[in-house]
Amino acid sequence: MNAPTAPRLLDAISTRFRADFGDGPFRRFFAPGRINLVGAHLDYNGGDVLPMAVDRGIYLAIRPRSDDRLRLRSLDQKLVVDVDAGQVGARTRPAFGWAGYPLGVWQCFREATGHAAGFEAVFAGDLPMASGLSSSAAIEVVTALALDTLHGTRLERQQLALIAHKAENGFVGVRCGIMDQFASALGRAGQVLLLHCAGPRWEHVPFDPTACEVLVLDTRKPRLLAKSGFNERVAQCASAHEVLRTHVRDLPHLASYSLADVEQCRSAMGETSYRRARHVATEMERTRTAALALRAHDYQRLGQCLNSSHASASGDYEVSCDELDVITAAARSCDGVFGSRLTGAGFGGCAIALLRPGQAEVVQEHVATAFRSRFGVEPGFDLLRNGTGPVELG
C-alpha cells in the first residue's frame, strides 16, 4: 500500500508555501499517525505494545535555508513562528506553541548530526489534533525524515524515531515512551508493530483488513488533562517500581514484574501505586494474547483483549472519562463489534472499535444515538486503514 496522497491537502500546503516563502523548489513528506490496538501505557514502563500505522497523518512542505533561520507555518494552527537558531534553546516555551515539536526535532537532529542550517516549512494533517491518534509523533517523525533527506545523513528509521522521541521527551517535556514515534517510523501496510519497548526490539504481526476493520470513535472531548495526568502516572509507576525492586528483585522495568510480584507488594505500595502496577502487569498479558490472536487471525479473541484493556485503563489506571466509557460501551453492544477501547493517553480524545467489514454504518448510527442522548454532542467517526511508514512524496 502506498502512502496516501490527499491531493487537496498537498495542493493547500504547496500554495501556502509559495505564498509565504516565494517560488523555488521544495520537497514534500508524509508520516502516519497511529492507533494502539493493545498495550495501554506500557511503553514508558518497558512493556510490549501493538500499534498500527494508519493512512492518515501529517504532511510537510519544506526547503532548506542557507542561514540558521527557522520559519514554520501550519494550515491547522494560526500561530506563525520565525526564530533564529540561537533563540530555540533547550526547552520549548509557550510562544512556540505547536511548533515546539518540529523545533525540538531540529534541535535533536542538530545534536545528533551537526547539521545546523535552518529551513522553512508548512505542515498540515488529516488527523484530529489532541485526539489520541498521535499527531505530535507524526509531526516529529515527518520533520526528522525531511531533515535526514535534505542533509543526506541516511539515518536508519529507528534512529529517526529516537530523535523524534528525544524531542518530545526532552524538548517538549512530555515523559512519554517510544511507542508513538516507532509506530510512525516503522509502519508497514497489512501489519501491526509488536514493539518490545525494553530493547527496543520489534517484529511485525499480520493484520487482515478483509477480516477486521478499525473504526475510530471521536468523543470530541479535548485531552486537556493528558499532559499533567500522563506525567503523574509516570511518577506513580516509578514509585511502584521502586517498591518492587526493594521487596522482590531488581528488574529494569515495571513491566518486567508478574502479577504475582505485584500482589506480593500490595501493602508496601499503597493502593494507588498498586492499581497502576496491576494494570501494567495484566496489560502485558493482554498484549501477548493479542499478538497470538492476530497470528491466528482470531479477531474475536483480539476484541476480548481490547475490552479488558479498556476496563483496566479505566479502573486501575484511571485514564478514561465518562465520554470514553460511554462511547466504548455503546460500540461493544453492537453485534458486529469484536471489541472497543480508548486509544492514546486517554482523558478524552478517541477510542477504537474493531468490527466486521461492512458494519461501520450500523455501528456509527447506534453509537451516535447513545452518545448524543447522554452528552448532547455528535461524536466523530473515521474508518481507518493500515498505513505505511514515513515517505517522501512526489
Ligand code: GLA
The other form holds:
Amino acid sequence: MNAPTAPRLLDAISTRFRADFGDGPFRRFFAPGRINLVGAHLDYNGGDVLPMAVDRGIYLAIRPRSDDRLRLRSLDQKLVVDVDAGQVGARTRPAFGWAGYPLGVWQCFREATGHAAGFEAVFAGDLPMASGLSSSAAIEVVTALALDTLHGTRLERQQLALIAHKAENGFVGVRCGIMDQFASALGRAGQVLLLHCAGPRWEHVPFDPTACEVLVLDTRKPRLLAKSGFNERVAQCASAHEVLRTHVRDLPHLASYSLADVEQCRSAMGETSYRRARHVATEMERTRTAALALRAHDYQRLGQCLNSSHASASGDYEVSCDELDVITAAARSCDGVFGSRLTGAGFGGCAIALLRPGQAEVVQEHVATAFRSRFGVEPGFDLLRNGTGPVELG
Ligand code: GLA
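Having gone through the form predicted on its own, I am curious about the other one (the form predicted in complex with the named molecule); can you provide its structure?
Complete assembly follows, chain above in first position.
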C-alpha cells in the first residue's frame, strides 16, 4: 500500500500524545484531503462529481478510555478540549472550536453503534487549513476510522463516510453535500472516485500519476463569504428545482434535469436561479466527459473540462473571485498545463492546475509573477500527488 509518509508529523503527534496523556500504547491513523477534478457544487444537487484523494491529510494518535471522558488536542490549534460524554449534546458550540468535528463524529458513531466510551487524541495535518482541500472531512473520517478500529465494529468505508457527513451536517451544522467525506473515505491510490451523489453510487476511474500532476495554487484569500455564499447557492438551487418540478416533471434532484428543461423554465425561474441551474446541467455534462477522458488517458481533454468548469463556476454560479480568476488564467497560459479551476466551494482559497510532470517549477514562477504584479501578494504552491484512502499507520 502506498501509505502516506510524514515522519515529522507522526513524531510530533506521538511526542505530544505522551506529554499530554502519558506513556502506554496508542494507535495512529491517517485520512486524506481531496481535490475535486470536475463537478463543482453538484453533490448537494444530486449530481456526479470526480474527486481524488491526495497524499496530504490529517494524522491522529488515539487511545480509548475506560470512562466517558473525551480529551482532544491539535498541533495546529491552541484550543484544548476536555469534556465528559454527557456534556457533548446534539450540536457543537463555540467552546468546542475545531474539536466540534471529532466530537460530532464520536456522537454519530455512538448513535450508530452504541459505543460510548471516551478517548484521548492528538490531531495534526499537512493540508492548508480552510483552503478548499477538505481538512474538515479528513478530521471527521480519520476519527470515524479510528473509533471503528478501536471498537472492532468493522463498518464499511461508505458507512464511515455517512457518519462523518452526519457529523458535519447535523452536529457542526454545515449543509454540505456528501462529496468530501466520500472522497476521503473511499479514496484509492491510482484512482479517482466517480461519485453519483444521488444514490449514492460510485465507481473508481484510473488516474495516471506519471501522466499528470496536480499543482495547488493558493490565492491566500480567506474564504470569508464561503459559508453564507454556500448556503445562498443551496437555497437558489432549491428554488430552481421547485420551478422545474412544477413546470416540467417531478424529478428528485436539480441535477436530474437536462439543459433543455432548464432553458424551458428560464422566465419562470428568474435570471439568478436560471444561471445556477444552467451551471448544474452543463457541469453534469462536463463530469461525464471528464470521466471518459480519464478512461481514455486523454489529459488534454480532462484539462479542457477543468477550464470550462471554472468559467461556469465563475460566470453562472458566481463562486469565484478576481484572485481565483487571475491565478487560474495565469496557469492556463503556461506550456504543459492541461487545465485549471478553483477547488472546494470557491470564494477564495485554492485553485488547482493539472500539469505534465516536471513543469511545476516553471509554472510556479510564471503564476507567481502574474499574481504578484496584480495583487501584490505572494501566492502559495503545493505539488500534490494522488493518495490512498484512510489507513491505520504502524
Ligand atoms: C464544499 C462542500 C462540498 C461541495 C463543494 C463544492 O467543499 O463541502 O460538499 O459542495 O464545496 O463542489
